[in-house]
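Take a look at this one chain, the form predicted alone, written out in structure tokens.
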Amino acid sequence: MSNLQTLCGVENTIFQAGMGGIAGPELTAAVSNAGGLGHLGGIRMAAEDIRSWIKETRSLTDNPFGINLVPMGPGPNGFEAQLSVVLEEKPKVLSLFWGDFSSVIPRAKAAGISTMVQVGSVKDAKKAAQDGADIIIAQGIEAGGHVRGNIGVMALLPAIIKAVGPVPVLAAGGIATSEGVKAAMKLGAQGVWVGTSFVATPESLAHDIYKQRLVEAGTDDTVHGHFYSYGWPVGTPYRVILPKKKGIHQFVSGGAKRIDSPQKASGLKVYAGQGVGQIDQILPAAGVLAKLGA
């Protein structure tokens, strides 16, 4: 077993990113019942109905799980509180995401849980590992959602690797097929990090035209863009699959969740990695899990 299975403990190294609104209690707990690590998305969460969500995970997996935290999306009680919350429930992982953690990754260690940063440059690799991430995520600018670098995953990835081992390294971004984890495997990745493929799931709290939308796209319908995605600043950049009706959503990029408007999971720019051209049927997690060579 790598150090890499040992940290999370699950023998699959192919886990489900921490998607905020999407991944969900049932996603989650889909993903680690099928042997990979399932993923609560906590952006913009309370920090009580992140407290329930990790009862509710529980109560659906005896197998471990994680949860994705990002500073730049608090939640009404704020990040400390979230934090706060994570720290007595003591999931199997916590993942961050666009911060410096160099004080969050200590007491999360200290209450036992495993430390997982994203990051999009060899400089922010550096930092998580000296701030003693037990896990780096070397995010290409080919994922989906809110891509905090500008360097392809295949270069990325082995400058990551050299400059931060031994601390195990995912690959993310585009990453849809086993011949893709294959791909990162060889270049020196532990585990890869999916979040796309995972939209397109019935265990996902994203809306039907959404994933109707992934399973219709190509890889060439992906733009990469830097204006206003909801909870965001304006400028943050993005991935995302352009709408073909424009409305009053057009200017606006997100996740279409199951709770919002036909309308509005129509019009909005939906984040998707350039991976999605290999989305072709909306799949359970454990087919996903499959499909990427589980």
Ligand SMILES: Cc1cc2nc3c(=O)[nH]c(=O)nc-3n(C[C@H](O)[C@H](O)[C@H](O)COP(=O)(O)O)c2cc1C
The other form holds:
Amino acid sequence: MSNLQTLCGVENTIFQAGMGGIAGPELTAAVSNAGGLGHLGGIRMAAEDIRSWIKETRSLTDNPFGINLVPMGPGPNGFEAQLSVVLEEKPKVLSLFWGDFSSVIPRAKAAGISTMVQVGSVKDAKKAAQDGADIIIAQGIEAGGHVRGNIGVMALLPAIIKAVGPVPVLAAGGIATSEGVKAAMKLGAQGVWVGTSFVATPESLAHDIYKQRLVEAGTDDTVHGHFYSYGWPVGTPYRVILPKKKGIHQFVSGGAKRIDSPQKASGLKVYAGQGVGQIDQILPAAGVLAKLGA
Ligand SMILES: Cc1cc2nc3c(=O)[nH]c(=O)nc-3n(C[C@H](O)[C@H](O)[C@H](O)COP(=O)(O)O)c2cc1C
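In place of the form predicted alone, output the structure of the form predicted together with the ligand.
In what comes next, the whole complex appears, and the chain from above leads the way.
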């Protein structure tokens, strides 16, 4: 077993990105049951709801899984409350995005939790490694959702590997096929961190209309923008696909959820990475893992 596999307790190299509002217990457990590492998207969850989600996930799988937190979502007090629950509940992995994690990583590690930090530049990767991150995720500008940097994954990934070695590095952004996974591994990645493909699964909490929009979208259809997105400061960069019809929701980016109205699901800009053109059907999470060559 490689260091990465020991850290995460999985033999597979496919990691499902923790996606706020989209990756709940059902998706996380389905990925972990199929041999990948599922990841709950905790960004906007109340602390006690995070506890319930972790318990529910444990009732659905005996395999390891992770949880993703982003301090930007809940603010400092909310993040501290979320983190306290995670430190008590001890999922196998805590992944972190968009922030200074120098004081968070040692606390997680002391609780026996492996830590991952997603970054979009070599500078941030070096900082995360210095802070003690066990695993670095190199997020290219191809990625769906909020995008930290401006560099394509082909250039970013080898540069980060060189800068932080021997810390294991995962590749993220636009990866949606087994060929994409192989290319990332060839460049030195020890695994891949995949978001958009797992939105288009029956197990995700995304609205059916959002899933269908992913199936219909082509490679040319994503846009990198920085206007308004739910729960984030105005101006935070993201990658989305645009709605067909003009309306009030077209100015807003988000991940349309099962519980949202059809108007919202069809009218929002929805998060999607550049690999969206390679998603041509809604597949169960285990099917996505098989497609990625797991
Ligand atoms: C719907 C959606 C929601 C996301 N939410 C989060 C999040 O809450 N936290 C996070 O660290 N990254 C989030 N991301 C970004 C992913 O971590 C990852 O960088 C991205 O999905 C990889 O690119 P891909 O979507 O092309 O596979 C999200 C991505 C998507 C598509």
